[in-house]
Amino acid sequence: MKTVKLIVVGFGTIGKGTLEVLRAKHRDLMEKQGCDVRVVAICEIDGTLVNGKGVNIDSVLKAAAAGKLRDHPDWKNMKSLQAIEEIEADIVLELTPGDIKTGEPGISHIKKALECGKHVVTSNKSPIALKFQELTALAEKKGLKLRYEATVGGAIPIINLYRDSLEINKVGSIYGILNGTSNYILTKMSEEDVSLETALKEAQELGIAERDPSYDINGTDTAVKLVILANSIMGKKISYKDISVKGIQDITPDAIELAGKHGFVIKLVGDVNGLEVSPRLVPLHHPLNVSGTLNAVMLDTDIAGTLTLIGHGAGKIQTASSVLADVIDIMKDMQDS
């Protein structure tokens, strides 16, 4: 049985979700896929947790809980470029928070994997969106694997999808809503009459917006995703600054009402064609009328004609289903190579 050794880099929400499912479905891995997936490595940012047999996932996941990952036997004092460039391993799953203002560390920790030979799987939106075309390059010149479906609507397969069951098809356009905790917020105060300020305020105490939600808020994490998705199924060469983006903050209980008497909603909507995020009046009988955290993202395509993709775009289980499903897309091309 092949031996797949994982290094984690960010051990964050995301980080900590994909290693609880990694750890639930790890006898699945052996009998389905016919390899032992291990994680050698975990880098946090002032230090790693080193087990060239692999880790103890529970005993990390349990350290961690308590605050105590850095007490932990397998902790070393070793930054996570040195770690992945010195610890043997095959694939580096690149899970840390995004700045899309610079893409660091994330640009770093993807170069550096993959000039070192190993395949990469992220999370990570701001590297993707902002170097996709050279990292995408750097890839194929190494002759290695980059994915990236986590990067846009959590457990939603739209990249891959497009990768392995549409790419006969022309995708003409690409349009819906992509962040959950905006949908999320606008749902509320469609539902229940409140202000965007008590829906949001709800919203961070149940755990779906960020202690700082601006990025979600004023359509920066909705515009990010549009890139990646225009890059990569589309075929353009955009960047953020491409996007043309507003935000939710201005939606007032009374545009919410006066919509719905017409028989709208008001949702957070991002166009590849326009290279628009904006707030959008959606019938209320649309595909994109979605409830709650729900993500809707509608492709139009020349043969398929138009396709409809619903689920849940946020939370770390389902955004570890995206990143195990990279893992395993890179593990079955490691067993033909």
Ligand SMILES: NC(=O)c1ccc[n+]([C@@H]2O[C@H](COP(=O)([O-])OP(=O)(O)OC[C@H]3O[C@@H](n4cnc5c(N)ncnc54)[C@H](OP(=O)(O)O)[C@@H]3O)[C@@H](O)[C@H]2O)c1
Given for the second form:
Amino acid sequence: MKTVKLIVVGFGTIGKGTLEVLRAKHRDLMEKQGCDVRVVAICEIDGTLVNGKGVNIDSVLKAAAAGKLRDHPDWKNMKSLQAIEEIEADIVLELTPGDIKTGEPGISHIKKALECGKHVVTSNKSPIALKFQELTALAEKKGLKLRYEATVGGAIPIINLYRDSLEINKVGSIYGILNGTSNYILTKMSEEDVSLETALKEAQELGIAERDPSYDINGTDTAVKLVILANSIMGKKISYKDISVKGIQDITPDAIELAGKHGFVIKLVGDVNGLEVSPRLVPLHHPLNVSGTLNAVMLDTDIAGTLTLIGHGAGKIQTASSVLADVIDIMKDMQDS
Amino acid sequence: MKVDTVLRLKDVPGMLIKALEPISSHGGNVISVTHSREEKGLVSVHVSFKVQDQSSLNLIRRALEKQRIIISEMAIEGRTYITKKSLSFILVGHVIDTDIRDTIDRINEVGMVSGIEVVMPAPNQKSSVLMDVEIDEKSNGILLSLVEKICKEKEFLLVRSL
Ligand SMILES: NC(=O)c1ccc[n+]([C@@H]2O[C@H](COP(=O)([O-])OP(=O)(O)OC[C@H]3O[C@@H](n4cnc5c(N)ncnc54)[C@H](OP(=O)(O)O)[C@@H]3O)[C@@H](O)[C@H]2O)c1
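Let's compare: the form predicted on its own is above, so bring in the form predicted in complex with this ligand.
Every chain and every other molecule in the complex is listed next, the one we just looked at coming first.
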């Protein structure tokens, strides 16, 4: 049986979720894919767990839960870039938080991995949004795969769906709800007639919104995802500054109520064709009227017609589904060649 | 020539007669009238009629428009001539204090404001105003840039329909 070795860079929510799913599905992967998937390194900001035969996922997750990762026998004082370069592996999973302005540390991690002959799977939006052409060109030059399904729409397969099943189509437009936090807030405001501040506070208490939710609310996060969709699916060559961005910060309960009276809900919609993120009136029975943290994306295509995808746009386990879909895809390619 | 129209009328008694009157008074011969109820207090009525020539038809159109009756579709001898659609949007800001009459007049130069609802929480707080505008499909872009311009000028947040 073929062994596939992974390096996980960034061991936060998604890193842990991915390991949990690997632990639960290890046998499935062996039976269905004929691959023994091993995690040979896990990089944190201040060091790395290293085990050439594969770390014991269970013991690592337990140590992490107890806040004792640094006491684990595999812990080494090794930086992520060094680990990516020196440790023998097939695929690097880049799962760190991305700085929207610089794309770091993700860009350096991805470049290093590709330069060292390793495929890359990432959930980190910023590097893909900021350096799409450069990174995809580098991967191509090296004959390696760079996959980023988890960067847009969490668990919803959009980029892979297009690549695997829709390539005969010309995509006329892609638009939808790509940010779960703002959608949760708008849903709360309309269902319970509360202010934006109250809805946000509740989202933070539930762990849905981050401590600094400004990128979710002011539309930045949605805009970054639009850049990725525009470049990867619609073949545009655009960057963040090409997008007109308006968030939900000025939406009032009055406006939401007024919309409701006339058969609409207000949603934060990203529109790839219009290069625009803005709050929009969506008819009550429209497929984009999804509630809570759900995301929804519509693709208008010339052959398949209109497709609507609805699902979890974030979440520890749900997002791992997309990360591992990319991993499996690369594994299949490795077996073919 | 045969003309098929869809008129959008306010759902109040007497509206239909008011709409048919200009047709017959300008020599139109009404062939059929069917109507279907709709939301938002408007009904769509399909009216087909025969008319002598283009100039009579123009007189009919002008008379209908004068009465603020919306011709949302028109086909002459089966060929579609105009299609109008109804657009809704919400403005959030000091919509009343920044001369709402001016806002409406400017929009009416491109389309026709057919419905308006205002929610005003308190005199110096921001109000929310929903407008329905009937517009020629072709002028969609012009209306949008006009509304965006007004919003920039008067510092409104625009929430337009999908
Ligand atoms: N959460 C979701 O549902 C979701 C969904 C889709 C995509 N994403 C994306 O996936 C990525 C990870 O998200 P997350 O929720 O897992 O974030 P997270 O919980 O903040 O985890 C990120 C982890 O990366 C570590 N890290 C930071 N800088 C590093 C470096 N230079 N080298 C190695 N590790 C480093 C962090 O360590 P410290 O804690 O010590 O800083 C942290 O453990 C982000 O780019 C996010 O936007 C998340």
